[in-house]
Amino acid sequence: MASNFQAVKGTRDFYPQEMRLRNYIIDTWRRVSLRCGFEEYDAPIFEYLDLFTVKSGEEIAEQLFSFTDRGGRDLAIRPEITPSLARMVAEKINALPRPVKWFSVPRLCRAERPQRGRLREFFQWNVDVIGVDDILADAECIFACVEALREFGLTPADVEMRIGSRPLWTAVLDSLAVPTERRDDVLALVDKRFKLPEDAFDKLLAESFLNDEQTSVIRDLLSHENVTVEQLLTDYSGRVDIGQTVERLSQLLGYLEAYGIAEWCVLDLRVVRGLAYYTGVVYEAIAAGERAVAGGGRYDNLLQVVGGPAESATGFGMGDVVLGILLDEKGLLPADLASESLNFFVIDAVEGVFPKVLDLVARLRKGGFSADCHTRRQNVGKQLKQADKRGARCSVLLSGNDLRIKTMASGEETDIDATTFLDDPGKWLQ
């Protein structure tokens, strides 16, 4: 009886071929990471329920997978991973060497509605510097997300990476008589300001609790999409103090600029982020289609809420799922991503040698090759076929001592003894 069962929708299964896209993109933000001087780390995949809400609130139970365990205890599938850093930190804060420079790439579920770019299972490569108050912990983070980018081969005409200030908002909001209790919901209807069309933003911004004069100071404020610290200082600096503000900024500029990143960057005070625990720089790398394929920014009060001391903080997340539909788009994923890539596929061109195949595989696979052959017995041609169904790069046909090695892509073939073949198989793959 045939089966019924499918995977549950938002969630992948992970073909060969995918899972090979899913380690390219794995493999290229663990290699950046490294690179960037940054130590991996993980945490459980499910939480104490109150490590989310403490930090997000009640209403983001209904954005989690939640249960309760047989002892009683509320528990969560974790939806991101920076409160398990922050706990992890909070813990051994004292023996932990400055900075704290750490990522990781863990599988996260998040109870939302399914769509394109958007899934319940996703991986998601978070990068954070703990410890560091400069705002070069912030460009370090920048720069490493940039990294990434151009790794895989995207340029600042395919991304752009925008940075807003939370402190700034706060400094106008305070100028505006916004209550402070108030505040995180402006900020989380100026983040939709991306999400949704202009018309849509606007009947919103209109129904909020908001009066004239604010509306209007914040649609000023959302109109600056590429700004300059001078045009800063020259717009709000009469009527809010945001000097040192715009002081940060503009060092994190000039970092960005000795990083050689300058040109992926732009201000954009649009860009707020809708988390609360932001408390300072914030920016989310932006694609075509006004689509964050990465986003973060400064949360200098996360350990506190978790119950550890003080600490200045900042990180990013970038998703898996946004960015393979990203390098999909614009041709960037490699070629061998298709197919299984094999060094060597083995091939008895005569009957009674299977043994010295299974031999010779042996030997190539102790040196470092990936190397394979054939299951059950069948003539050449088939075999053939089967060597480049496996994407191998050479056949090798074995007769007696004797071998000729086929190289599928050009069908050039060479005759040679094994001997003289296992002293350097490498030389078959230049």
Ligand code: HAM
Given for the second form:
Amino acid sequence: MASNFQAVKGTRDFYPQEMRLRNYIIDTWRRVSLRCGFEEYDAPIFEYLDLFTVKSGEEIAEQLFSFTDRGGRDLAIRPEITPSLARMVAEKINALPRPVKWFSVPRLCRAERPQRGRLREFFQWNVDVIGVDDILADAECIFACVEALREFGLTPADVEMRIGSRPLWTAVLDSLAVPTERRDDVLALVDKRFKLPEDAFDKLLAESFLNDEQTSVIRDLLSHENVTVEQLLTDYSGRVDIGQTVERLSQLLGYLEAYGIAEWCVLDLRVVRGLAYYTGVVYEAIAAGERAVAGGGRYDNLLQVVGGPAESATGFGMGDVVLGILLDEKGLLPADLASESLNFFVIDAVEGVFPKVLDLVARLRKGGFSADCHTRRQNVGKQLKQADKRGARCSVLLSGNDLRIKTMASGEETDIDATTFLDDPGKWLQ
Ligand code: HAM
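Starting from the form predicted on its own, produce the coordinates for the form predicted together with the ligand.
Zooming out: every chain and molecule, the one shown earlier first.
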């Protein structure tokens, strides 16, 4: 019978089958994080509203699920975890061993218009390094991102790591006399380049406060996809001083080469990122159809903005939604995501021994094995069918003190007494 209620649009129910996929993705993220030397943290699912509006930019502020609590406090459910991370690290900065290399898999909510790949509730893997000014920290995060993509079975043909530079954009916008306070607006506009059809973007640009020269230079910057540092120097060093920026970019490319992931990465000035706190190199992992699987960059001012010391920081977030769609499209979801198999299904082969069944189930569970039995007695044949459906590796047929172990895969049966069986139940699972 259908329920009178439906799940809210843009949210997901995780029935056991979907839960297995979610766990597969999150377990893989965790494994890669630990392998790369990151430690796990978490933060509250709601915070003071201000934390999310102070420097994240208009787009995310518009997508907040916010509310006033009974004490009149303005709060919001987290749309991202980076501001919470900055708050947490700023609070304990002197007590934390450096560098801070942390990861988290928060559940996030954004009041977006739900569409394929964008939901209103999702999971996002976050990997961040705080306290390292060297661009090596950015390379380290990009490596972790690529390592996870690779672990899922994806290749550079499936996902491209596009690397852009906010300082280069800032320098060019300054040279065009775009007022500092309007810079974030321009970058937010540029970020819409891939979120809108081309003519809609052109219209936005034409209708913005930018003059013809500014618009034309911005268009030129946007034509710099898949560029080399040499080309950047040729095209822009006459206009602005980008020596240091380009030097850092080539250092980054050197590290990525040394890490063996250069084939995943391209320099692409079209990437600026939508969040306002980024200050340095920025990047997005893009799949066919311009779908962003992950995005991040350097945000050296955020700790200060939330009241902490000046501290360099860099990192990225990877969502589970686009990733799940991509893995499905590429046939990369493991076939054995089938149900967690049960070790033993205990069957009462004769009537009147159910307390012994429960005792055996309890002993097996205590010994670290998964074990279960029926909830309503049926004949042995039906119980065996149930064991099979539950994916049990072995059925244990109990009558008195004697047991019959049936290995479900081979159908082989062995009689054994209960004490001997309980000495080493694991033997039957090999
Ligand atoms: P973001 O670009 O807003 O960055 O999100 C990163 C990734 O999260 C996106 O590429 C996408 O895969 C996923 N994502 C974002 N919004 C949604 C949505 N509504 N539905 C499904 N998936 C979504 C950040 O959140 C930054 N805080 C990342 C970061 C960490 N930067 C530095 N450290």
